[in-house]
Every structure is written in structure tokens, then in C-alpha cells.
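Here's a solo chain for you in C-alpha cells, the form predicted on its own.
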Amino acid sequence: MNLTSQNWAALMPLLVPSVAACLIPIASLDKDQDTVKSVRAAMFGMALLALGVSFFYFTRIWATGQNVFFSNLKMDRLGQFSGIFVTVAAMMALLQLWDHLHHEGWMKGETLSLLLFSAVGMMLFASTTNLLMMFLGLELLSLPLYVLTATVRFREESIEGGMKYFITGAVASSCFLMGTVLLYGLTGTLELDGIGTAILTTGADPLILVGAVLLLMGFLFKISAVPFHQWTPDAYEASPHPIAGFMSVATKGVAVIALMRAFPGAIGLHTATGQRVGMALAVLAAATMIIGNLSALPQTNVKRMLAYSSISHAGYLLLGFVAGTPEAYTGVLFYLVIYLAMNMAAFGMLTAFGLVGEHTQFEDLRGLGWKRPVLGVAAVITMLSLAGIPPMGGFFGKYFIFKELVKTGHVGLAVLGVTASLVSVYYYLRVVVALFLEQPSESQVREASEKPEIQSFLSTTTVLICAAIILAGGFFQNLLVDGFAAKALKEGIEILR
């Protein structure tokens, strides 16, 4: 087969992370106590170059305007931002595992090539239009994230949460594979313009409606929505700290990509069928956001406070596919960026701190903002965005999306969407109150006192990037919205043009 260089364009950032991986664990075999932290370090280096140069791939095409493709694999605007997004959250998390495995006191190699391996499943799950092709994205995403939940072996915890989400996660498989075989079945094709033409020909056909009901099964739990959320709080609180981050912002943000080419690009929202899973998403967002928000007010422990927390997010993203109009996909993307901000800003502020293994209550964040005040402030940053506090980026996300509601005349919809965010300033600001306003206990400040100063350069900086671009996202929302959002949508899926 000859490849063009439009072929190659499109492989290529999937490609070079793919074969990173795999040589990442033969560096890993030197057992040498000698060599041992430059192998480490290399191995670090190499995963990390290789997100660069994909990230590198998808900046140069997207600035070339071009929408390339190899086979079923196609790179237009929608994939190349899903790509640069799937990628900033890998860096970042790659960032913060130093400090993280660091801290801990464990080292393995295929930890990264599991990141690296899930990164590639994702970019391929949001780039591609065939159903066959979005499984096998689906399965190579999900497969190293089960083992990277469970990668911390000496904690019962981790164990558990990795069972929770394999179980859990096979069975959301198994319903997306079936309603791929039923809508193949029905249609004759795999191709989701296709299946979209096969409906609105053959009109509301019952086994259509329930081959698109599992396909959009698969998909809510990739997203966390309820009811199929109940593996998020124990998979995030048995995770390391990045990993936890990297799967609440990266899954998310993908499976939201790929639902918007499924059902809005493909199975218009306007056939019959398209309603009857509009009713069910506006359903689903109302309980994911109610929830989401209520479970996260007794948390003690902040790993599954942030967990209900993207439980409940996971109901905002779904309020833009009820609106669905070009503006509210829109507002969809700009919230996945400033998601992206949030959620590795407050799970990175954990480690950043010093706060690993067990340490991850309220109480252990007690009088930390004095002793890192920059880290604090950052945190504070972060929280008053995920409470959609003007003027952090996460306001502007909330309204483009709580904006549409009102304009489609969903405004039942969009009061309860405004009520859950002021419920969820409560569970936010308590991180904020235990930073700055409560004091450590004598037990605590003893501990601390015996334990060398833990430096966390790459979690910090990590965080106070996550700071800028949420600050960027509130006072340059438009930069963000025309430059990056809009382009995707127009020129990556049909419902835009």
C-alpha cells in the first residue's frame, strides 16, 4: 500500500506514542542500582517526547487548516482538537507522575506505556466515524486504565477500585458492541453518515431505537453519567493522583467528542429516534447533576469529592447535547478545555502538596495555603472555577451552555443546572476554608515536622499552568470560543455547516 502524506499526517500522532510504549518497558529490564535514575529519567523523557511530537503533529496540521485521513481514521477539526486535548492531558499527568511515584516510594515502566497506550485509544476512539473502529478506541483506552487503577498493588483500595472499574467497564463494553451489531444489522453499514441515512429512511424502527439506547449506554459511562457511575469514586480515590485526574478529564472529554459524532453528527437529534434520546439525555443530565452534587456534600475525603464533583459535570456537558443547537456544541468544547484545567489543577494540587497514599482528607489539607501560598492560591483558582464563580473560565462553560437551554426553552432545565452549581460552592469552598482558615492539629504538625520537605517542581508547575489557562478561559472566553471551539465544530462535524 502506498501512503500519501496526507496518510501519513494522520498516523503519525498516533504512531509515535505507539511505539514509545512499546520500548518503554525494555528500558525498564536494567535492574543496575548504578544506572537505575537515568533509566527512570529516560524513560520519562521518552514518553513525554513522544506526546510532544503528536502534539507537535496535531498543532502543525491544525494551523495548515487541512482535514486529513488514512482509512477510517480521519483527522478533520473535531479529531485534531480531541488530539491536542488527549495530549495536554497526558503531558500533564506524565508531569505530575514524577513528583507522584516519587512521593510514594514505587517506579515501574509499564506505567507509562499504559498512559501512552490509553492516550492512542482515545485519540483513535474521538477520530474516527466508523462503530468497528470506535470500539477497538474504546477497548484500547479502557484495558490500560483498568491496570493503571489497580497499579498501586500494596493498597487494598486500589485492588478494589480496579475490580469496580474492569467489571463495570466490560459490561458498558458489551452493550456498546451489541448496539453496534443491531444498528449493523438493521442498516448494512458501519459508518455512522451511513447508519443516519439508513434511519431517516427507514423511520422509527424499534430495534434501531434500542441498538442506539446501548450505544449511548457505552458512552454514559465513559462519561460517568447516572446510573452508571457508581465505579467513578472508588476507581478515582484507588488511583495514583495523575491517573485519577488524567481519566476524569481525557475519558470524559472524548467519549463527549465521540457522542457528539454519533448522535448529533450522524443520528440527527431531529429524526424520531434522535428525540427519543434528546428526552433520555435531558433525564439522565437532571439526575447526573443532582447526584453528582448531593453525594459530593458529605465527602471527607477530597479524591471522592472531586469524583462526585465530575459526576456532576458530566451533567453540565449533557445540558449542550439537550439544547443542541451549533452554540451549545460550542460551549460544549470550550467547557472540555477548561475542564481540562480544572480537574488537573485539583487533582495535581494533591500531589503538589505532598498528599499521597492515604493522606487525602480535608483535614490534611488544613493550613497548607500559608505554607505554599502560590500553590494556594492556584487551588483557590480552581475551585471557584469548578463552583462557576465569575470571572474563572468555568463560569463562561457553564453559561454558553445554561445560555442555549434558556433560548430552546429548556429553562427548567437551566435553573436546576444554576441551583446545582450553588449547591456544589459548599463542597468547594470547604477546600478552600481547610486551606487558609483551619489550622493543622498538634498531631499533624508533629508528622510534618519529622518528615523532610517533600519539592513537587513539575506537580506545581502543573498546577499554576492549569491556574493561567482558567484565568485565560474567564477574561479571553472569546479568543478561546472563535479561535479553537467553533473551528472544530464547523469544520469537524455535518450538524455545523
Contents of the next structure:
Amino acid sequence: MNLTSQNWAALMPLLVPSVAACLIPIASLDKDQDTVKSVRAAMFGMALLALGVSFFYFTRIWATGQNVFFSNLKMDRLGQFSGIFVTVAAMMALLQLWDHLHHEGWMKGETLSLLLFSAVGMMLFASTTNLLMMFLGLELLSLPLYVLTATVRFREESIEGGMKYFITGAVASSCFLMGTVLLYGLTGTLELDGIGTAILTTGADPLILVGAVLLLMGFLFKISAVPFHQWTPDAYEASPHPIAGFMSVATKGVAVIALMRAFPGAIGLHTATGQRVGMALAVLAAATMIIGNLSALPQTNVKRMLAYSSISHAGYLLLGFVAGTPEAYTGVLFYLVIYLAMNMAAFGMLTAFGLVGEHTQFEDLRGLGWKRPVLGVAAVITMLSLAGIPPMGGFFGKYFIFKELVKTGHVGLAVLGVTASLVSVYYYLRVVVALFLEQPSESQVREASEKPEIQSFLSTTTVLICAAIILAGGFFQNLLVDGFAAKALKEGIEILR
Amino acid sequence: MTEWMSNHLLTFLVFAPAIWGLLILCFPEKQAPLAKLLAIFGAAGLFFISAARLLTIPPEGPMNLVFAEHMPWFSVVGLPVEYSLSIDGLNLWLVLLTTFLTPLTMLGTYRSVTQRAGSFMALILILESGMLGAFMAQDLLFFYLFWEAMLIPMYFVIGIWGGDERKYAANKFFLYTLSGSLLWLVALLYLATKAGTFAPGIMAATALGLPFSVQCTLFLAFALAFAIKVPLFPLHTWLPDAHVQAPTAGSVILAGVLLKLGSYGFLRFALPMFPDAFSHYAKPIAMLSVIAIVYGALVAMVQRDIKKLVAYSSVSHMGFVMLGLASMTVVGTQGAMLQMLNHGISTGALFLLVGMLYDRAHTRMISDFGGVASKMPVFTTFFFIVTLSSIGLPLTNGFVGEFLILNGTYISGFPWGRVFATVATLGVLLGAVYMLWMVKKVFWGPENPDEDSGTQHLHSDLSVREIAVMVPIVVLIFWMGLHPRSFISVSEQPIVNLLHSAKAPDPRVRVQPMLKPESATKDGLKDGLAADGAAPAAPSISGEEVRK
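Could the form predicted together with the partner chain be given as well, to go with the form predicted on its own?
Below, the chain from earlier opens the complete complex, with every other chain and molecule after it.
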């Protein structure tokens, strides 16, 4: 088989992390006490290098503006966008993982390997239009995540969360596969384009609707939209903070992008099937926002709060699908970029403050903002952005989506959306209150003075970078939207046909 | 540099405090005294620059052409948003009020904040940026951004440096204000997507083409956001909590400037964009204003905490502002403009004075005091002057504002004007009752003999620094009372244009002044006054007499 340079270009960003992921476990076999530290550093370095190379390849393809492909792997603009998205999220997670696993005192090589495999799966998931390839990507991203959730094996909740995630995830995957089978059986093709045209010619077959709905369930599970959200808080709580952040950002992001390829991309929202899917999305988006935000209110654990918040953000993202205009999808992509920064910073903040294990209650954050002001300010920026307060990037993400929603006549949903985000302000402010408005209790002060100073240079850096991205999203939207999100959309897929 | 300044004066005014504040925020805790000094000098410098630059132009000229900056900011995904700042007759004095009050507040509370004082001053500076930006912004999304961003520093000022219930008060303030503005955002987006821009003139033209019921809904969404900020009865419940818990500087800025943004929003955006809806709802607004006037006064009467009393008096005074706006007459609106400034000066000064008393006595309960006059004569003098201005004694600023508003309400074309004016006059009377009552108990009553009472802790009269803060305020109180013309002459022409177009039967005429703010002629002035329905009375008040 002769591979052209284009084929190589499409393949390399996935190949490099895969090879690295295979090599890292071999390195971790070395149990010699003298060399363990340097081996550990080498493993992290290797993983980081692999992701860096992948990121470099993506940006280079992006700069040339080509749409490269390798068989079913389509590295079009949208694929490149998701590739950059995933590699950035994975690199941040990796940097935070170094700190976090040191705090936990639990260091295993396979963690890195699994993270890389999961990242490769995500890239594959979002850069193909073949349903079977998509399923492969889905499995490749999910299976390592199930294991990663249960990484810290000595914690009971960890195993429990991993198990829950695995069982529900397996059901969702089988739904996705069943949907694929049905659509293949009825249309005779696995390509999304082919399925789209076949639906247009055959009209509304009820079985096609069943297939489409099953497919949708697979996506919605990964986006963690209501009613497929129950696994989210448990899984996030169980997993190490950086993994939770990576799951919430990258999984959701690629699922949204893949959903874009499937629903408005192939099965247009104007067809009979598409209209029903659109209606279902509208109802689910509303339910997701309501349930996500209301459940986040009474949480006492920051990570569970962030889990419910990520559910509610899934609702806002789905609102973009309801509006269904190219501008709305551009807004969704912009939102994803900001969301990456916001959630990586929110979970990274916990790592950077050195809160591990059970110490992720709101009380544990008390007064930490004054102790480490720079990090505290970055955390406040993150929280205000999650709440959608200008001039942070999060406001503009919501603004772009709500604007299109109002424009397409869904004023009621927009009102619901802003009301939901008003509710969300309260629980995000609780973090701010704990960081800056409250004093630590005496026992906390005593505990803190006994412990050695927390070293978390890497995770602090990632949080600061994220805060910078959030502010950039608030002041230089042009750059991100025109240069990045809009291009990915326009040259990636034709949304409205 | 100087050339850049003269071309981008407004940009400088808006962003210089924030940048200065961010720099000061980086100061370490140990350098707090230096940080405080730098903050005060920065704020004072900004006031001198703003006063020197903004007051040079002739008051009658087309000033918004001199001070205006427009450029496209971002137009991603369809809707262009403009970076648009300008100063005209409607916001000139409000901008100056902001730059005037900020350094005075900082100086007045120089010693009140002991912990993390540098960060406190920095936040006040950032807040100043937000307020100035909101007053100057001419693009509605731009305005919205400032409007919301302003909440963040205020939230921290109340939440970190406030009283015992500060967390509750800060959260309440933040969520309450946000709840109104989020619905407003939806209305804004609805209108902007129809108009294809956030420029108020074009949006107003679009709004006129919509069905009346839609106009009313949109107006209500606008009004909700603004009314919460004012605050109009029954949406005032966040105010006492915020004021009582906030540190002195926070209260001064909150009462002095932040509340004005609500009434300014009505005047600048709600009234010209939805003239029909405004006159449709003028009666309910006026009724709520009158209720606010009387209710605020009655509740103030039973307060035991001086600061809470002043907070409720704010509700009452802001009711006057809204009554003046609802009258839709030139006189009444001019009165409202003046009353905004009056309230900023007088109530700001009252909060400052209460803060000075609290710094010494560590209590604000009326019953803890008595006989303060013999211990602090200078303080008593200042407090009494400010009290008189607050209750609207002739010769002080309060009188002119309230008089114009009541006059405007009385002569307004609406059949209910006279009743409301009469009831509101009762509010003036009640204002005198609760203020004088409080002053009598605190300053002249028998000295509280209890060892732990507030009076026993008053060892020193006002320092030079505190006197330096109060003197400019007292000068302004009398200046505004004796020669109000110098403060309301600039806003006369814009208001005449605004009301004239709002009442014109032809929709095309209505939007013209918003598109070209200075296009109206002298004829427009006369028409505008004639359209008030009480032509003989109106010019004599707003024009000739005050001019003398």
C-alpha cells in the first residue's frame, strides 16, 4: 500500500500518541527504587512529547488549510479543530496529573498510557463520517476512561464510580451500535452522507427514526445530557481531578462535534426525522439545564457541583443545536473552547490548591484565595465565567447561542436559559465565597501548618493559562471565532443543506 | 501622549482607573499605605482631568460631537457590536459626579479599612471604571457589559469588607440585580436581532415598527432591570441589606452613583426607545414612585440604625427621581436630573458622615447616642447642613430638585398628576420628620450616660482630612441650591428633544433625535414645551426663572 503525504499527514497525529501509549507501560515495568523517579519523569515526558507532536501536526495541517484524509479518517477542518481541542485538554490533564498523583501518593505508568489511548479515540471519534469508525473511536475513548475513573484503587468510591460509569457506558455504547446496525440495514451504507441522502429519498421510515434515536442516545450519554446524566457526578467524584476535568471537557467536546456531523451534518434538521430529533433535543436541552442547575444547588462537594454544572453546560450546548443556524454552531464551537479553559481550570484549581481525596468540600476551600492570591483570582475568573458574567469568555459563549436562539424564535427557551444561568450564579459564587469571603476554621489552620507546603507548579500554570484563555475569549472574540470556530465549521462540514 | 489624550479622552477616563486599580492590586499587603495613597492620587487626578477637559466646552454647544468615540468592536456571527462612548448633556454631570465622589470617598474612609486596604482601594477604582463605562456607553451591548461587570467589584467590596451579614448581603445584591438584567438581555437580543445592530437609534426605529403589545413586553423587561437598580418599590428589598452591610465607601458609591444608573437607563434607553410603552406605563411607574416616597419615609421613621435610616431615605429620594421621569415633562425630567445629582451628593455625604461617627463610636444605633453636638461641634455642623439638604430646605440643592419634580408632576398632561404631586409633597414633609427626629436624638438629646454607649467613645472631632472631604460637598450643596442653572442647563436641550420626539405623532420624527442627537432646532424647543400641555407654566420654571 502506498501512502501519499496527505495520508501520512492525517495519520500521524493519531499514530504518534498511540505508539507512545504502547511504549509507556513497558517503561513502567522498571521497579528499581533508585531509578523510579527518573523513569517516572521520562514517562511523563514521553506522553507530553507525544501529545505535543500530535498538536504540532494538527496546527501544521490547520495552517496549510488542507483537508487531508486516510481512508475513513477525515481530517477536515472540523477534525483538526477537535484534534487541537483534545490534545490541548489532554496536555493540561497530563500536567495536572503529575501534581495530583504526587499529592495522592499513587503513581502508575498505565494511567498515562490509558490517557493517551483515550485521546486517540477522541480524535478518531470526531474526525470520521463512517458510523463503524465512529463506534471504534467511541469505544477507544470510553474503555480507558472507565479504567481511569477507578485509577486510585485504594479508595472505595473510586472503584464504585468506575463500575457505575462502565455499566451505564456499556449500555450507551450498545445503543449506539444498535442504531448503527438499524441505519445500515435500512440504508445499506455506513457513511453518514449516504444515510442522509437515503433518508431524503425513502422518506420517514419509523425504523429509521428508531435507529436515529438510538444513535442519539449514544451521543447524549457522552454529552451527559438529561436523562443520561446519572453517571456523571459519581464518575467525576471517583476519578482523579485532572481525569474528571479531561472527561468533562474532551469527551463532551468530541461528542458534540460528532453529533454535529451526524445530525445537522448528515441527517438535516429539515427532514421529517431531523425535525423530530430537533424537537427531542429542545426538550432534552431544557430538561438538562433545569435538572443540572437545580441539582448543583444543594451539593456540598465541589467536584459534584462541578459535575452537575457540566451537565447544565451540556444543556446550553444543546440549545445551539435547537437554534440550528451556522452562527449557532459557530457559537457552540466557541463555547467549547471557552468551556475547555473553564473546566480544566475549575478542576485544576482543586489540584493546584492541593485538595485530594475526600478534601473537596466547600469548607476545604475556605480562605485559600488569600493564601495564594494569584491562583485565587484565576479561580474567581473561572467561576464568574462559568456563571456567564461579562467580561469573561463564558458570557460570550452563552451570548452567541442565546442570540441565535432568540433570532430563530425560541424566546421561551432563551428565557429558560438565562433563568437557569441565574440559578447557576449562586452555586458558582459559593466557591468564590469560600475562597475569599470566609476564614478557614482553626482546625484547618492547624492541619495546614503541620503539612508541608503544597508544591503544584504545573497545575497552577495550567490554571493560569486557562484563565488567560477565558479573558482572551472575553476581549478578543474575533480572533477565536473568525479564526478558529467559524473556519472549522465552514470548511469542515456543510451544516445546512 | 497629549494628542492621544485629546482624541481618546473617553477611553482614557473609562479604562485608566481599572488599569491603575489592577496595578495597585498587585501591591503586597505590607505596602498598603503606599497603595492607598497612590489610589487616592489616581482617583483625584482623574477627577481633575475629567473636570478640566469636560467643562471647557460651552454648555449649549453640540458637545457629543466633541467627546465621542465610535469604532466597530466585534461583529462575529452576524451582529455588530460597537465600541461607542460619548458624553452629552444627559450624562456629563453624572460622569463628573462619579469622578468627584470616588476620590472623596477614598479620602473619607482612608482609615476605616484596616485589612487589605490596598486591595479595597483597587476594587473601588475598578468599580469606577465600570460606572464610567456604563454612563458613557452608547451601544446597548456595550452598556450591558459594563452594567454587569460592575457587579463584580461591588460584590467583593460588600462581601470582603462588609459587616457581619456580609456574605448574605453580597449574594443578595449580586443575584437580585442579575435577575433583572438577564431578562433584559433576552429583550435586548430580541430587539437587536430584529434591528441587526445594538445602536439605540436604529433599535428604537425597529421597536416602533413592532406591535404595541410586543413593545410593552420589551419595555417591561428593560424597566425591570432598571427599576431593580433604582430601586423602585417593591423591588427595593436588596437595598437596605446591601447598604447596612457594605463598608462606608461601598455605601457611598452604591447610593451616590450606582443607583443613578437605573434612572439614567430609563432616561437614556427605555424612554426614547419605547415612548408609547413608557407613556402607557407612566401612571403605574408614577404610582410606585409615590408609594416609594411615602413608604421609604415611613419605614425610615422607625429605624433604630442611622445607616438603615439613610438607606430607606434613599428609597424615598429615588422615588422622586422616578416620579419626575414619569411626568414626561421637561420640568419634571430636569428635576429628576438634578435630583439624581442631589441624591448622589447628599446621601453620599450622609453615608460618609455616618461612617465617620461609626469609626469613632463603633455603633450606629440612635439610642446609643445623644448630646453629640457638645462633643463634636464641627461634625454636628456638617451633619446638620447635609441633613437640611437631604430634607430639601430652600437654598440647598434638595429643594430645587424636589420642587421641579413636584411642579412637573403637577402640570403633567396626565389627569393623575395633581393627586400624585400632592401625595408626594407629603413625602417631603415626612422626610423632614424622620431626619430631624434622628438629628435631635443623636445630637441634641440628653447625653447617653451609659459607659459603653456611643457618645462616651467620641473623643475627637473631625480631623483635617475629614474636613477636607466635607468642604467640597457643602460648597456643592449650596452652589446647586443657589444656582442650579449651571448644572441643568446642559441637559435641557437633550431632554427637550427627547420628550418632543417621544410625544410626536409621527414615528419618523421620533427617532430622529436619537439618530442625530443635536438636530433639533429652537422650534423644536418651543414645540416640546407646548406639547407638555402646560406651556405657560413650563418655560417660566425650566427656562427663565432658574436661569436668573
